[in-house]
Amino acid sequence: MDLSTVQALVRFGLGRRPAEALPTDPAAWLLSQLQGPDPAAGMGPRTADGLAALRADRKNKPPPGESQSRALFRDGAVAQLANALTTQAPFRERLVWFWTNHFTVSVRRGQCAAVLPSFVAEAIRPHVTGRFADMLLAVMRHPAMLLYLDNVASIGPDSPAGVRSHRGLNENLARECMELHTLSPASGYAQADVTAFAAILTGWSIDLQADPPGFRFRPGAHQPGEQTVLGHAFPAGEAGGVAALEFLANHPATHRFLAAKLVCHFVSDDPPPAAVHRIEGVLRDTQGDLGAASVALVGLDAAWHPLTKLRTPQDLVVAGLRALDLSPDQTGNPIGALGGLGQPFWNAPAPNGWPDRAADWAAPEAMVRRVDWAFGLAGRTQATDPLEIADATLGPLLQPATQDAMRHAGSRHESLTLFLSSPEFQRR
């Protein structure tokens, strides 16, 4: 296995399964994964099924162990991780992970549990190689995001519902969309822009009683009148919200912000300015074509430099399971392992999602937990030759010091633990 092959498998993918054939052309292998439909399309329950579960739980108030919402969440999480272990399109799956984190929805808001799997399946997965504007609209309409950031409680103060109830705007969704999802604070927008955008999004809600339940625009809760965001006027009504999202999705500040995040994730904690400029230019010239941006990422010279990123717990757990060629029913409790390593699945502490830099994951206690996890996982495989696994997984990345330590380990178990704990395995 040459260096470019292992870089493709580790930097852009999810780590190698030794039983899988190696790509003969690493770049072409990555690009092929961006063509055609997602192999995991249609995985998991529909949004309507999740909302029906939420409706039933609200009505029946079951104990946690009998909650339909929690059952859908657990099944969806297990299915998502199982797919990551066996997918033949790991680059595409990493893009799904990236955009899911960019548009964070967390089970810390318990009412989101039932619709989190469908959020990934319907708002993120179909759009990772499409237009960013289409993904943004799908995200902002999805009940998971509307519940997570409280837009169902946002009412135009001058709307019929606002006059009747004396309730007003909730700016959470508008603020996070501008700050975290599109422009970023570096764009220089003002509080007045956030307030106007929040008014535009009033009425974007859900209907739990419909058959099937789902997104619903409520004109009676929508703030009447034209609104101005960053000097651009948008009409009242649902169409005004759609136009505002299209405007934000294709703003130059959004292209710059997304480019920096993509390069940080796939290349380096300190994104090279030339690489960011390249991806920004592709997004600008293609009006936010994420497939074109992903192709450009593969073409960056910096993307083929030595691996410096630290694997997050989710990256690490999946890469470890793939390296040991474990099937989903041999993995014990990977969901629990993620929690123990500090990254519980679909459970980010805040709307800005999980951090993407080594400093946030490399505290001494966190590194000790990684070694403990490696020791536990090493005991789950019957593989007899740890050095063979290490070479098949890391190839030229495997360092002589690690090989020597593995050869002199006291047992197969200890040798595998050293491999999974090694600096080169922890990197991507």
The other form holds:
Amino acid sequence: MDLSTVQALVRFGLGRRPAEALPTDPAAWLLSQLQGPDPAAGMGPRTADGLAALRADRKNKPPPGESQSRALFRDGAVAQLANALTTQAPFRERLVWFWTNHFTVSVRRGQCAAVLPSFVAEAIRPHVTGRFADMLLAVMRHPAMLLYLDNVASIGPDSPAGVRSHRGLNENLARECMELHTLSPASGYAQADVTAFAAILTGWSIDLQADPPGFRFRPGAHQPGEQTVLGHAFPAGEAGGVAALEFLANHPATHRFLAAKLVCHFVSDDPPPAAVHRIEGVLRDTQGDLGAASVALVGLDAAWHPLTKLRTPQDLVVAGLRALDLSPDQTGNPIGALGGLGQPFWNAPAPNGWPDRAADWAAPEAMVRRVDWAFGLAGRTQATDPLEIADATLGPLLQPATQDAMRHAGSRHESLTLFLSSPEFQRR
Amino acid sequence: MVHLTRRSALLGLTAAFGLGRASLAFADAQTDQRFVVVILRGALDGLAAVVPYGDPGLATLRPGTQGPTPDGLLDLGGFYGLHPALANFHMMYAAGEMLPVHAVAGPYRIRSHFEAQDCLESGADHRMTSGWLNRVVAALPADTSRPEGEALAIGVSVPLLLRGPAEVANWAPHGFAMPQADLYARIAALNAHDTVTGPALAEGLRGRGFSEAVMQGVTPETNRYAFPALAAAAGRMLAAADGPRIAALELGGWDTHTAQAARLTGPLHQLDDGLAALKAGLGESWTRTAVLVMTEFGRTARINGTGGTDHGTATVAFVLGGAIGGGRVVADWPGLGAGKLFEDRDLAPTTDLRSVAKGLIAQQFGLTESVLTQVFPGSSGAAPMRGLLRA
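Next block, the form predicted together with the partner chain, ref. the form predicted on its own:
Now the full complex is given, and it begins with the chain already shown.
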């Protein structure tokens, strides 16, 4: 295995499974994954099923942990992780995880658990090689996001519902959309822009009683009148919101922000300005074509410098399970492991999602827990040759010091623990 | 594989572990004997655990070794002395419940940990797909009074020793997976030059209370997941009348290439406390229990350039239990003088470890010669050692 092959597997992919065939042309292998529909398309329950579960739970009030919503969430998390372990398109899957984190929806608030799996399947997965504007629109219309960031409760104060109930705007979704999903604060928008955008999004809600339940624009809760965001006027009505999202998606500040975030993920914690500039240009020139941006990421020389990124717990657990190629009954409880390592699944503390820099993950206790996790995982395999696994997984990235320590370990268990705890396995 | 859900639930209630009385109905069943194997992974230095201080050759190989003293070696009858960390072993020895077998080795002459452990667990001179203890289980008559099976592996996975056709249960306490201090230390060293993971790991281990002394093996660690806790749990499970009667445990930390004197103390304390905990957990069943403590090979007779020892050949095995006819050391002692060492570096093997194992299981379970040969294929040259158990 040469350096570019292992780099394609660990930087762009999810880590090598020793059983899988090596690509003959690593870059071409990555680009081929961007073609055609996602192989995991259609996975899991649909949004309407999730909302029906939520509806039933609100009616029946089952004890905590026994709700239909929890079951859908749990099954969805297991399926998402299982797919990451076996997918033939790991680069594509990494992009799915990246954009899912970019548009964070967390089970911590908003009763969104039941629709989290379908959020990934319907709002993220179909668009990772499409237009960013389409992904943004799908996200903002998805019940998971509308629940998570409170937009279902946001009412135009001058709408019929607002006049009747004396309730008003909830800016949460509008603010996070501008701050975290599109423009970023660096673009210099003002509070008035946030308020106007929140007014634009009033009425973007869900109808839980409909059959099937789903997104619904509620004209009766929509703030009447034209709104101005960053100097651009948008008419009242649902179409005004769609136009505002298209405007935000294609704003130069959005392209700059997305480019920096992508380069941070695929190149290094300190994104080289030239690389950011390159991706930003592709997004600008293609009107936010994420497939073209992904192709350009593969084309960045800087993205082929090895071991610059510390694996997040999610990256580490997936890569470890892939390296040992464990069958599902041998993996233990990887979802639980993610919690123990500080990255519980679909459970980010805040809407800005999980951080993507080493400094955020290399806390002392967190690093020792990685070792404990490695020790537990290493004890589950019945593989006979740890060095063979290490070589098949990391090839030229495997350091002599690690090989030496592995060779001198007192047992296979210790040898594999050393491998999984080595500096190079902690990186991608 | 069977998961011991019911039993693990019971284990959570240490004070209320209440199978005892209800189980008395089964207590006199013919399947009452207990057998436990403890694998010491990493190669225990037999010459440090059971020191032949009476051999005049020892002074040359290991200068400064002293005979028994009040705070030194614990005497085992005038020629051998037990490492001072093995105080419980010594009490069991005095009670006739502990018997070291010295200068033992398996039928292989391999100095690779992994391959040697495969052979040790296979019970052969090559790796097999099943372990000898599983074949023991398979040879026993089916016993429907044990709903979770005859045998139990303590740990997150089943070691090769217990893998095979016979069904084996597996148990580990929740959150069990914790390396020993020595492995943490090696991982910290491997990361020491990394500007991100190095300082974080060092600080994290300090935060966990691993002082430099603990990391170097100078001070024994205290770890609630450590071996004594597992051994105590194993004892309680084995004590239940409908529980398993065969169990395997393992303990690492024996690969003492450097600073052996300091590094050995911690693992030996764990082993010593572990056997005491196993005995306590077994309660009255201890009287019908035999334990075999074995390791894959010994270490060099000479101390190397870094105060440690390298991979060798013969070592010591321990048999313990209330069923043991102990209080003596069994060895065909090869001597340590000039020309006595195997390949001029290791304690020479004079007893086949399979003879010890065969002697134990033959007497404990009444296994016939033909069954013993199935358990240890190709071992006809290694006759079962007689008289390990009380008559």
